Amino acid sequence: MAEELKITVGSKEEKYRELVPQIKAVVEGETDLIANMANVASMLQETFGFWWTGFYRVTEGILVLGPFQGPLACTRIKKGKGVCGTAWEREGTVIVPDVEQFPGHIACSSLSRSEIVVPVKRNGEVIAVLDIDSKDLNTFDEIDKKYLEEVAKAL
């Protein structure tokens, strides 16, 4: 059976110092992949209490919606379309403050202000985005870029 998890109260950085090893030690010797993503958006969830954490798999060239914590979400997503697919294309993590000042923004929901997009590569390829948003603008920085890319390398 699972541990518990557990997070201490503290800054978002002390949260993420806790949580980034818990993240890999429950992914470590796991090889599907979508039980690892499960584990990941809901531990992310659990300790950030963002407004979405999922991931998106690519899929016969689109991004597929795969497994999230949150409200109903976009299933598909084309390349270079939306914060998910400019993320994929440009094959780099996308911090934006304010969803409704970025270019083709898909709204999958109204509620989403900002969000953070970090791809997951395997071989040097991206194999799926993990994607969150929040209800507040400009909730997402440099802290929360460092440890996602490595919650996303650990995948």
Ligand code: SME
Second form
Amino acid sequence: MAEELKITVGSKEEKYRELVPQIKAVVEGETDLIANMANVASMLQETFGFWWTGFYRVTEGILVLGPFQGPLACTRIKKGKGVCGTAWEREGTVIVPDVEQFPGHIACSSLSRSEIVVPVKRNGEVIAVLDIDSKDLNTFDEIDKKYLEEVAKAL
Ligand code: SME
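Form predicted together with this ligand, following the form predicted on its own:
Every chain and every other molecule in the complex is listed next, the one we just looked at coming first.
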């Protein structure tokens, strides 16, 4: 297991290309989901300097805050609510270029401007979501979706 994160300088895609194998190596060496989520949140946040990176886990029919990096966040999100609850309901990634244009967006932080939420599945069922917030508009695109879905799969 890599003991220290190696961060590339370069384009977003180059960073993901270097980061994702490191994430896989870390995750493969540990069976505890929460420990892995904690390290994944850290590695993504360290590499990209997002505003907030973390997980919500499906717990007794509701999303409950899990490991994260960044400021204080709301703890519970219902299915279909906010970007996280929408990604859970749709069982697919949701990219929000401008949170003010997303009806029902849950503003845990007023500084968050754009967001991506990627479901984490086990046996085809959503067990958690990976949520990333940016202070800038239009931060996330198909490149983020592709690599973050790979990260979600590795969990
Ligand atoms: N904005 C999210 C809520 C979680 S925070 O961003 C950490 C949403 O609308 O689901």
